[in-house]
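The chain below stands alone and is given as structure tokens, in the form predicted alone.
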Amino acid sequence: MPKIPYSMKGIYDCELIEQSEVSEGVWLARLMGPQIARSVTAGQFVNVQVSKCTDPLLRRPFSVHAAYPDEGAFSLLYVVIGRGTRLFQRICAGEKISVVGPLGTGFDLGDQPHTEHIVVAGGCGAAPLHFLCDALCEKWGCEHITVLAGGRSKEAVLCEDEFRSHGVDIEVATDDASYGYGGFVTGLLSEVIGQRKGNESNIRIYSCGPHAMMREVARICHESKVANCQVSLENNMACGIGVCTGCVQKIKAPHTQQGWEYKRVCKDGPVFNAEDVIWE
């Protein structure tokens, strides 16, 4: 899979425009950062300093949910699950936040105008995939895009209204069968691919979500002979710039003696071809 060039990153003081809780424990932050908004590509992320002091020492990575280059703004969608995200959630509008970005390599949108694009989102994995839909719609038109959004329950499905506002086809899956397809979103993916039998070579799949979900997406694509399947990995990142090697992932490498090598998710990814990932 061709890699999107690693963008020129920088450190910027970005003003927090607003924060709002869009679902229980899920927050949307909008920041003013013209340099990031104008250079970030779908699938990239930023590293945010969530405290003015050195505790916590490390920045926190957040996928870019949307970019508004004309306004010089971008947004981050995140779940409050730990100390870092709790500190971020408490930052008030008008405050300046130190942000490093854009970081990582993004999605490859392809070069064929009649390709069908299927986007598979699990939980907060919807964040970078929302930005991806923006990019796909701009390049190819929304009529060629299908979004499959999954969550534990109806309340846990994120960005549904935003996806619908794009004009893309969207189907929802809930683990508890409270809304839409009853079961995992990967089961829905199997059905959708089955409906397109014989046309697998014309499909591109993009996915982000829990590791187990993406592993199953990769398996389904392999068995269904869908050659192009890209996944955005969410390994724990520390430095975010490829120095600490704390987020490495085993990736197939036929040129090496052992047949694999470690790649840094923060810099070599986070987007990889699913066929190249050694899923464990």
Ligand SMILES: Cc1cc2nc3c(=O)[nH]c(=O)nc-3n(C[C@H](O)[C@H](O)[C@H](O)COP(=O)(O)OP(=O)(O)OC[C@H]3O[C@@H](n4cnc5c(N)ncnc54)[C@H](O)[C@@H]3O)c2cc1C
The other form holds:
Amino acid sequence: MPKIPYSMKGIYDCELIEQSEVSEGVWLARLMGPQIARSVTAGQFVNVQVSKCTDPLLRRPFSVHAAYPDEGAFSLLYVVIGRGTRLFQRICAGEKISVVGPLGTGFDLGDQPHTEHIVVAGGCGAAPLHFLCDALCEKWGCEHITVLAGGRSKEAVLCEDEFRSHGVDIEVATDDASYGYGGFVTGLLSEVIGQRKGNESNIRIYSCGPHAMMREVARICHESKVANCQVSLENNMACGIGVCTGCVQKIKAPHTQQGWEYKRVCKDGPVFNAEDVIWE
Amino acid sequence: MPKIPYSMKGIYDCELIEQSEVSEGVWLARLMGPQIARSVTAGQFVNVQVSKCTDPLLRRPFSVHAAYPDEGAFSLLYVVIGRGTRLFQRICAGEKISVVGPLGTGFDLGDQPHTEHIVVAGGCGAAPLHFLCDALCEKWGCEHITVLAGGRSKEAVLCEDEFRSHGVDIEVATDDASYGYGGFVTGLLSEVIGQRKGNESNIRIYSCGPHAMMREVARICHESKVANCQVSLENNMACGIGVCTGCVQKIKAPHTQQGWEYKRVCKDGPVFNAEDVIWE
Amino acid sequence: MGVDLSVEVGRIRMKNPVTVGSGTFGFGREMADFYDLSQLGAITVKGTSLEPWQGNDYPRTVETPSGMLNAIGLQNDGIDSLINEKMPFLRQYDVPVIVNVVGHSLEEYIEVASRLDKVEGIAGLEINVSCPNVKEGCMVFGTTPQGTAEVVRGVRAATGLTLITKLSPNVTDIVSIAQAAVDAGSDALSLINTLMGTAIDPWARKFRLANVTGGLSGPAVKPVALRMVYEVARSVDVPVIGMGGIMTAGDAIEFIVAGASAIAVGTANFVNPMAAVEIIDGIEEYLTKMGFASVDDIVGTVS
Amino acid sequence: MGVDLSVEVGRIRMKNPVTVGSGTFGFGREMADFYDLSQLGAITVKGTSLEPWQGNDYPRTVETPSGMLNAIGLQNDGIDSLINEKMPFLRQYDVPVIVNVVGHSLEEYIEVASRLDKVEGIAGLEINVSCPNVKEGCMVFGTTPQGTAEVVRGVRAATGLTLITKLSPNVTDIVSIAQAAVDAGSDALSLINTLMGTAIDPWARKFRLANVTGGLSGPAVKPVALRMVYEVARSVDVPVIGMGGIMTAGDAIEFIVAGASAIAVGTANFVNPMAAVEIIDGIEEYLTKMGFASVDDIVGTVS
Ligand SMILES: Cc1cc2nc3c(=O)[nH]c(=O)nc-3n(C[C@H](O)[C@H](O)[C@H](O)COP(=O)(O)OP(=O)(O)OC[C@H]3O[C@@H](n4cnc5c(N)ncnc54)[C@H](O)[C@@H]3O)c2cc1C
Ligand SMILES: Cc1cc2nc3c(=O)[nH]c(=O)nc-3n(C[C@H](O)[C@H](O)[C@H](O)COP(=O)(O)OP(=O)(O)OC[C@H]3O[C@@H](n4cnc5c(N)ncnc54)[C@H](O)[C@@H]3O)c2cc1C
Ligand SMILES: Cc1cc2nc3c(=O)[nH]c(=O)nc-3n(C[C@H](O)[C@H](O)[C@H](O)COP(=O)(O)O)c2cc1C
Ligand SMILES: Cc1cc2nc3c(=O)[nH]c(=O)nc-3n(C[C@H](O)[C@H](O)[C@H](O)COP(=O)(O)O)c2cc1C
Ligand code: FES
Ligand code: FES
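Right, and the form predicted together with this ligand of this protein, after the form predicted alone?
Shown next: the complete complex, the earlier chain at its head.
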């Protein structure tokens, strides 16, 4: 079934069809939601109601980790960190959850063939990048893609097997050197770009992970003058749909007096060009 | 195992060991809680935390429906009417619930043998009266007890089989005359008392049900001069333990200027002598 | 046959009593993805100032028990953008638009009001003298009867549009401020704006909002909002738009029977983008079930 | 080795910074079934008046989102019963007792204070000029600096006990009232009392409280309480007892780093009768984990 090109943004009661722990404290939720599954693009997210009471009040945003348009399903990969994700985790397969989506502006996959695509994932930043690899493979072929996945330790590196099963190249970095490259994934990125000296203008980079990691990715990209670098940002979200202007990020805006303006992560992002972001 | 005579009032994490629908919208919950099971007396209640979030914030009070001191378990019989009871109903066997209890002042079973005990139940008022019958049977023998159970229709009469299996006499009244006596249970009560003309001073009456019903029971008892009539009242409860003075009822107090004072339903009751209550 | 949902707020005729809380609906564009905006009784757009305001630093929002704090600081693109970009979009819909007006000074309020006076599609102005998140102007006016009256009088002279004054709950005596606004020419009142609050991360020992304090909204504030709407509605003789924590039709009815002629759905839009239309349906259902012919039949009927 | 939990509020030495909200703990007797009251930093008992007060009609309480409204109306048995029945019970415990004082008139406040002055076991008086649920006296005083100062000055002259003034949040400028209380001789301040609110049954179109309005407490009000504690603590130089929606040790720490020297657990006692002692343990654990030697080390350190 072809993807429906127009936005199907809406509010849907989605049946949870799978809820499984893929790694300690990391869960994969699969939901039925044909409109979302068929229109969502890589880097977009959904806003999930984790409670039917007024506490916690707000929805929780999660990037789409994979879409299965034929089945009408999509999946989320999430880390249990606080009250909301704990409640999410307790919802059982068979129950229905209210989901708003698909939301936000996702990744731009480029329009030049023969580009090299490097995907830099930190922790649960792997979720949208997993979907991105699907889309990149489909558009450009998996052989043009390298995934660099980082984590504190071997266990914290998410989706490694899934990336591998896509058939993309993957290299792993662990802070504690327990597996793969020893050190931050950004160190690995520098090495990988170094190996491609002279070819930088042919490289597109996509990144999602901790803020500090993405800032470093942006710095490396800027210095090595890669063609394009996109980062998927986070911020506290009240609405997720662009009406509250709560989730803003300073983005360069040469036409303004101060040279930047506040853009909404939920609507204008979450994916931004790294060059446009004012890193703090 | 003998009942522990002193109060074991406390806050306990009780495992829910049974959650079953006994009639449409009426649930029986059995919980493990040895301290409560062994010290609770008929007419006392427990205060149940139905949510781990701050909404709904307050606990919900439920009378103890039966105590199983040997097993260390007790049961509650409750009607799903609002948000709190809906949440309660969704808790599954195996989960733990925080329960405060046993609370309040229960029924006085009397101290004269050969008394006739008449128990008047309306709707889910059957819950504490079921426990009461247990206690009365144990103390005085089941042959001295008559239960009058009322409900809108046959389905709304609760615990009929359970009362019967105690071996107590039971007569049923339904408002819609679909079963047993046709009319209010208070009409039945008048008849039953009428049958015992001359013996009224030997009758003790215990009642729990809708406010209007208990007011009528009190009126009938007053007029027919039965020895003693106790009613189990309800009111909005914030604390359930006697500290907020939120749950008060006007109770006659000849020593005061206005002739009455506010007493706490949760601590001084829920069971009061019908003669002492100022009915409004 | 069918109940009459329409209400009047000043000269604004609303097809039903439901509008939205300023700042919780943007300028409508994003919400139009979810439903046809013509279904609403009115649309109240984000606070609009003379020049673009960039708003406060982030974090700007934080969740609290049954509520949230915001310290957006009235980020908006200014009146030119409203007139040239936002209004043409909104004019596609058959719905009165109320513009929430903010300013750092009395002059700014007046200038915004006079420039909006004749803009097609704008039915009314909501004078925001109650936003807790900007340093100058705004709430400084709204916390005294004199300050409120001064702004209302100024704006009143500058426009023929229906004027709604939006009141702050952060005051000792909201009735005296309400009365001052009415005396100064306000055609209607709306309340409540947010309650000033804060939140702290105990481990980091840092405020959770860059602005330190923010405005509390959502179900948590409903009891306070309802009390104030009741107090104000029984004291003044202009229509009141009630808001503060309305999530359901039941909540809306509480405000209406407390005396509100119309209500606004705010934070609920974030939790359920369909909230406003579901509330309209729910009000209709309530009136039908209860046998009332119109919304007006129940306004202020609580006892 | 071990952290120092003790704090001082006026001349009251508390072994830890945790007391309870007046009116949420009775006079201690019922709570003694749950734990040894000597564990508390102090016990603040229910509002006490010269004569017995019967309180308001019922319903007196109603649940709201993450909170509750109460309109008890200060039912209490009066000062004689406090002295003759309640204090002998409380003296069994090694814990300072703070008596919350209420009155219909200035004279009543003064009389209660002077009669409590020398009662053994009473360490301090909390002057309640902020209860929203009685018609005369009380909050009428607490909503202006003058009214507050008048009561504090009167009571100050009548007693040598540590005086704590309990402030109402239902005001435009709590800092000026706090300052007036301190200038008039208050040794400390406690805040917040409840926020005035109401709730309606939409189907019956009736108020849910017999008294129409009541006081909002619980987690819903925490952001407002925390903001006010922060504002007051940085403006006055007497200790502040912070309260309003504290359910956990984390909440308590928020108030302490915002500037409170001590905190009170109120509505949380209803939800979890062990809340106060669990919070004491949690504060100790926090200080240990974070490497602080004492509570004083973190008071007012938010940034
Ligand atoms: C666009 C976007 C996509 C995301 N995708 C994923 C994903 O695919 N997998 C995943 O595990 N997590 C993802 N997150 C983060 C996820 O939303 C938070 O982990 C989650 O909201 C935490 O909720 P909580 O109640 O468990 O934590 P708490 O800390 O209790 O939450 C308190 C509040 O803070 C907010 N909050 C907490 N952490 C974050 C955060 N990192 N970003 C934004 N708001 C936060 C919550 O939404 C909530 O309002 C994403 C966030 C954004 C903005
Ligand atoms: C001492 C006592 C014993 C009780 N025993 C039983 C029992 O054995 N079985 C049973 O089914 N019910 C019993 N009830 C009533 C039961 O507590 C209420 O049905 C329940 O609290 C409703 O909660 P809810 O959230 O579902 O309803 P909602 O209407 O949503 O509750 C809203 C608020 O009103 C309060 N409330 C609602 N109804 C009552 C009521 N009838 N009495 C007191 N407060 C109420 C709730 O506690 C809550 O604070 C008892 C009540 C009391 C006071
Ligand atoms: C994120 C946010 C932004 C807001 N911006 C404005 C504003 O620009 N102008 C205004 O008058 N009120 C503003 N408000 C207040 C709301 O319009 C409303 O008065 C308040 O939130 C109470 O209603 P609620 O609880 O339904 O949200 C804002 C509220 C929120 C939550
Ligand atoms: C049922 C109830 C009764 C109260 N009675 C009093 C009182 O007698 N005197 C007083 O100063 N405050 C009284 N309060 C206010 C509390 O002491 C406290 O200031 C307020 O509830 C906020 O704290 P909390 O949110 O932790 O409950 C009462 C509060 C409640 C809920
Ligand atoms: S979260 Fe509301 S605008 Fe982004
Ligand atoms: S519910 Fe608090 S005293 Fe009874």
